[in-house]
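A single chain, nothing else alongside it, follows as structure tokens in the form predicted on its own.
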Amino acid sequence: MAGIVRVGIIGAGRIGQVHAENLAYRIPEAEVVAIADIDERAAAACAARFGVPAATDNPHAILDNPAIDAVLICSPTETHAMLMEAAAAANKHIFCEKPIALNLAAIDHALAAVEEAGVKLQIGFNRRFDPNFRHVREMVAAGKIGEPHILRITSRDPAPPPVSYIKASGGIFLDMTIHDFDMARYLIGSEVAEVFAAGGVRVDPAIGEAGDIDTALVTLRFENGAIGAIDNCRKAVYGYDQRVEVFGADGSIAVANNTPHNAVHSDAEGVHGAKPLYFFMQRYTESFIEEMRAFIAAIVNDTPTPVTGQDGRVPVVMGLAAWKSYKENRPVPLSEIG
């Protein structure tokens, strides 16, 4: 399409504000014209902060607005599929944060609506756009380490979220590990055939009382024969721990943590460096910009989006398989889930 892409944002929480800021100040091909949130004060505050002309507590004010070309769905998970279907019916291009839904029936219904409408859809797996991880993918795809044998992903948060969030999140595998499931497929370039999950409550008993776990190890068996391991924990006292290694027949490639600086201080007490960046808002600043730039470019140039609805569906299948594996203490083929 020619001209500026006019965008409406549904959800003025933390991630909605990130996208609003990036669209307002860093992506000149787009203009945010409205923002909606069930808390109208939050919508108004976000609109005022980033120069958005309209704020409302009604998402249909965005969906029904013929001047809006694309919708960003940044609201709570339980609203994603419903709003995706409504946006498709309104002929809006869609960016939706992960996960699309916590069950496959809702996901499939929403994806069918998108396909029928013929609009573009991108799912918010922002880590694909991180320059470090993207370089790993490019090296693997170019054969620089030969045939991949082993993938290792470490992903640990600096502190757990509130228990109220845990209760509605779908649990660690559908909330936290889901990013790593997407990374696994992306980095290796192969689908996962089977998962085996172990875990426990090592951080906060209240998380267990809410029906979740806070520490997990998931092994993956890929269709191409590679194997992988993902380790997660809701609390790493030293900061946001985000590391990856792919080992192959001809070498390996690894990504260490990003830090505020790379200065190393050596003295009689030891050798000291900076802790990792504290959380995802700092660690993935650039990737949030790049994923939104890619979405807008797909609309402007009428090209496919780089993270599709199927890319949004498969990590949910993996998450459901991981929960089944954890509960039944056995490897679970993804074919059992769907």
The other form holds:
There are 4 protein chains.
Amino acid sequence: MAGIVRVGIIGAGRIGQVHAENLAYRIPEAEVVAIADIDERAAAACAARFGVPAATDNPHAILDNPAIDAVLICSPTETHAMLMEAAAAANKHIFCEKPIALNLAAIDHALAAVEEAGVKLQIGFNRRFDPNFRHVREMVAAGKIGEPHILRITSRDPAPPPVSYIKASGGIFLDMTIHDFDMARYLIGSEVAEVFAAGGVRVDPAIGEAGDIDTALVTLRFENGAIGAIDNCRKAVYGYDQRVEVFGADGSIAVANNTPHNAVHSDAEGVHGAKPLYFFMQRYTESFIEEMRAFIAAIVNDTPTPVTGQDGRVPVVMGLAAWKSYKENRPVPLSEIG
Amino acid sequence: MAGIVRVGIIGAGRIGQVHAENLAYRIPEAEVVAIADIDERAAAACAARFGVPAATDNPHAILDNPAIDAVLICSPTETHAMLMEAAAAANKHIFCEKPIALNLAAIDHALAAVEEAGVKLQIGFNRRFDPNFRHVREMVAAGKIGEPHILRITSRDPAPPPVSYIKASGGIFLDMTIHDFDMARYLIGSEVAEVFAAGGVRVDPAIGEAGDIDTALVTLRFENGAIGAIDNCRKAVYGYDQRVEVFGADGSIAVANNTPHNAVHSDAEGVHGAKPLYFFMQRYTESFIEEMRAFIAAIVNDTPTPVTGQDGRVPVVMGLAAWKSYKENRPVPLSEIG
Amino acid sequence: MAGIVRVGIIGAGRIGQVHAENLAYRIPEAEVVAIADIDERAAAACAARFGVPAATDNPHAILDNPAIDAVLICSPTETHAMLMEAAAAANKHIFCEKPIALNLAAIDHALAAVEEAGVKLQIGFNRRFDPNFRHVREMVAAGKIGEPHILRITSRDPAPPPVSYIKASGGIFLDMTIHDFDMARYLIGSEVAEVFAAGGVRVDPAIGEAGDIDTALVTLRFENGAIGAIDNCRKAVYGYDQRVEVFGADGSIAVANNTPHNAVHSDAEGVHGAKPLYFFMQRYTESFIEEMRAFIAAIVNDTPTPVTGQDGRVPVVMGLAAWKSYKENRPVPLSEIG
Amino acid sequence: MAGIVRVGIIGAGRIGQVHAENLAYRIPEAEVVAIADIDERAAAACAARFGVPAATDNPHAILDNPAIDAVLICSPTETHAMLMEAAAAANKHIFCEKPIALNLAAIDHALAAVEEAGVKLQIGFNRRFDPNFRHVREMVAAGKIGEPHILRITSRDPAPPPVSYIKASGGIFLDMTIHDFDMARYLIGSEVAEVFAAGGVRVDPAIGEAGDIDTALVTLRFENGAIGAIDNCRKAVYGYDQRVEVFGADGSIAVANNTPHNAVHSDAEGVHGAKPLYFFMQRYTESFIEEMRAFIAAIVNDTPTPVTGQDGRVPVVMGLAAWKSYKENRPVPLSEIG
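Since the one above is the form predicted on its own, can you give the form predicted in complex with another copy of the chain too?
Expanding to the full complex; the earlier chain stays at the top.
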């Protein structure tokens, strides 16, 4: 594609603003030409802040605009699949936040529409673009640790979201662990065959009353014979805990948390360092830029996107399998889910 | 008990020698008065090396010696229960290496004999006496991390033992994970209700041919609601990997590996540190001394030993449950085992 | 000041481009309206890249432009003082890269012109705005380590500049250590009374032939009684080494290097981490943004700039004292220099 | 020498007890046959504790005992040279704590006596035998960092000794820095040509009133062109701070402090680790064993000792030069001292 990629953003919430800012200031190959939000003032505020010429409360003003090359779907999850289909019908390239949908029928219908339209699709699994995790993947892919045997992922949030959010989220495995499921496939480079999920309500009884759990441990069996464990909690008082380790025949590679500074203070009580960066907006700043750069580059160069529709579908299958495993207290093969 | 505790050692192999040396040079409150080994030359060599006045190929020369207060059972596993019973009958205090036996009937029979005799019994779960793990336990017990939610144990050996050893070992869960099962109970201070074991043969096909696996991941559900994961491998090329983390409502506490030195070398390739200490003889040196000190102190002060017969029994139950879980691919409550 | 600060940049070299990019994309309170460089193509390229409407080979096109509020002086050192005077005469606020000049008479003449004009002046000691060093300063200023006793600064470049650059640079103490002299004053919050410099040519004999040295160790005596040591080298094969430690009556605070990722790779050879970020363009990215934000904020809010003309002058005095100390092999009080 | 080395210890204070224990329990090639102390009860207590058959208040009972092969001089500094001469006259091998004496004439007289007698002499610079520092030396000697350019030593005590001790100690440079002077020569493998010392009284005015200082920074110029800085303080509230770094043409090697455990506690306040081991008795435990092993091995194998009389003399020269430098505020070549 010659020239600047013209982008429309649907959804002016937190993540829509992140993408608007990154496209405006960090990615000269693209420009945001319109932003839509059901709350028109939110759209207008975002447009004003990042120099976007048009704001609207109607996503179709974006989808029907022939000057727009690509659409970012940053609206609530329940609208993702529908908007994806509409964008495909309008022949726009699509960047869609995760998850595509909470049920597979909707996902499959949307992905079929995308495939038929032949537009590009990238799913917002941003953590793949984090320098730490990317380095781990590169080391594994380059064979530096030999055949992978064991994967460990620790993924803990600093504080739970409101219970109202949790009720619509699909629950911990589809809302929170879904990122770790993606990370597991990405790091190991093999599909997961079976999951076993344990967990409970440890942080807040209200989460349990909403039908969810807040603490979990998921065992993964990969098709290539590796095994893995993901541990999650909705509340780590010391901040966002995001670590992985891949152990293999020739060694291991592990990443620690990122911190706002690396100063170490020694006093009569001990030796003290900084807590991890507080949450994903602080921790994954760079990954949001890089995923958007990759999406724009895929359009400019007409190359495949690095996170495909299938990459968006599989973690939902894993999340559904994890819920089934948790409820039935038995390992569940992904083939049971679809 | 007044005076020096007079100790007899049965088994002059590697671990018997460690205890002989520690008693001889590090624990003035005790003295080793005899050492037995089926290989009389081994007994004699050990006796000569550590100044032990008597060596024999007959354990009964120790058990029948009225001058001996306490016996260390450091012989092969299959003799532990029998010797424990004989020592109890001879009214000796007993330190017995783990595991007591590979089947529960033998364990229960031996523990009943000990109870009847009223002698002290300590099981050789030495890792509880390691400064790192002890500090973790103390922090958890003091409530410094709040209610524990998640336990993570990484326990990997530098190299597998000979297949001949593996065949008689009871397999990975009873030979290797058993230490981690003990550590899990010790750190969390709650019993495990159920285990789920995954794993496979990744290191050496000969281990699989011997009916064992060499790589494993065990999920634990504790009675207090905490969950845990233990990962094991028989071969980590970088050395003995012994780490734990306990995460709870108010924080986490984690330990890293110990190294022979802490020098860091920076060159054009990167920043390089030492590998972990090679294996348990290097890594747990101090814990072997401390466990023996604790055993002798329990005799001298007539106080309970810190690792009881029950502490020896439960990890065997867990190992048996893990094998059943692995073979049937389902979570197994410990209550199924006994 | 109401509205957007209109900035002109003089010098479109490496650092001028950094400021142009940061002003264009990261600081909405300012806009770059013109850029000048003796090489007009360089000015035009920079302007095109960052959306600057005007490019020129004549700095006076900027100084004489009444629409411009502030000038960034990013040209070669020998032009700094002259341009600073011209900008003061034109009533522009001034951001000037370090050093102001290599001789005190020129500095004093320029600072007097600035003072007379009453414009704001900020000197480009960017490291003060680095999150690591800022945190150290904040801890020291808050009394967290008590009265400071000892300062240690390690500051080593990954590779020496060309000898042609070195010849015009004023030598290691005025070109390289000058940043550390600023850091020393900033961290301790006290002036230095006396310096003692040792060093030699260890990296490249051509540096010695150019009349400079490439490796140095400077002892500082602060007026408040603290003592400090700065070590420098023009070549560290593992990359840019930028560490400080302040030790005081109640503890110490120290910072380590920043790295491109924090992955740790363990293999049969050892445990390996990333090298430090390569050089100042990678290491101090954030500090360049923050210093410019601070300069613009001082104009917008009409508050003092955080790095004053005096802050630009004193490190030159220290550099001159260090050279005298090195050449005469004796401690030199700053009062000897002026 | 065939058989067990028979050792007599003169001085049953803290360090004499350390050697007695190590010889008794850790070094089977030696046995302590007598211990002397001016306080006979101290000698008797030490003898009882470590199984030494004879205790006396008269060092000559040791020096005149033909059954004794080697003498450890662990008495106060002012007696070292005299006892060394007497031991040499009695044809005993000698291990002498540092410093040999506080003046060079006494040292030279004593060393001449040793040389004439042809007995072995080892000086108690134990830190050379610490695993961390030994590893650094081995890396430097093996050329792993290339030609050394810069040495940095941080050496801070947790708390100052009593002022009464300080008065007789020779002051900070001869009592405390002397260990670092030895370390500097050991690590770099080159003699120091010149020193420059700065410092002051920061910890306790009473130290100043006793004619000493408590905080110091010493610059070293090595004969091979390397430069170095040693920083000292008598009081670090976080414990014993013992770090070194050697930087060279091909990289650097650095060591951190040792800690009682490596557990890391994360809570809402930060990430917390253990303080360094408290003081030299905790920190250098292993080095005391290793230096004694080396002394005994030199006798058994009739090889040179690893820390010679000259190694004992040079740091005293450096300490005297540092005092002269401090008092005259100028760099002092060691050749000025002798």
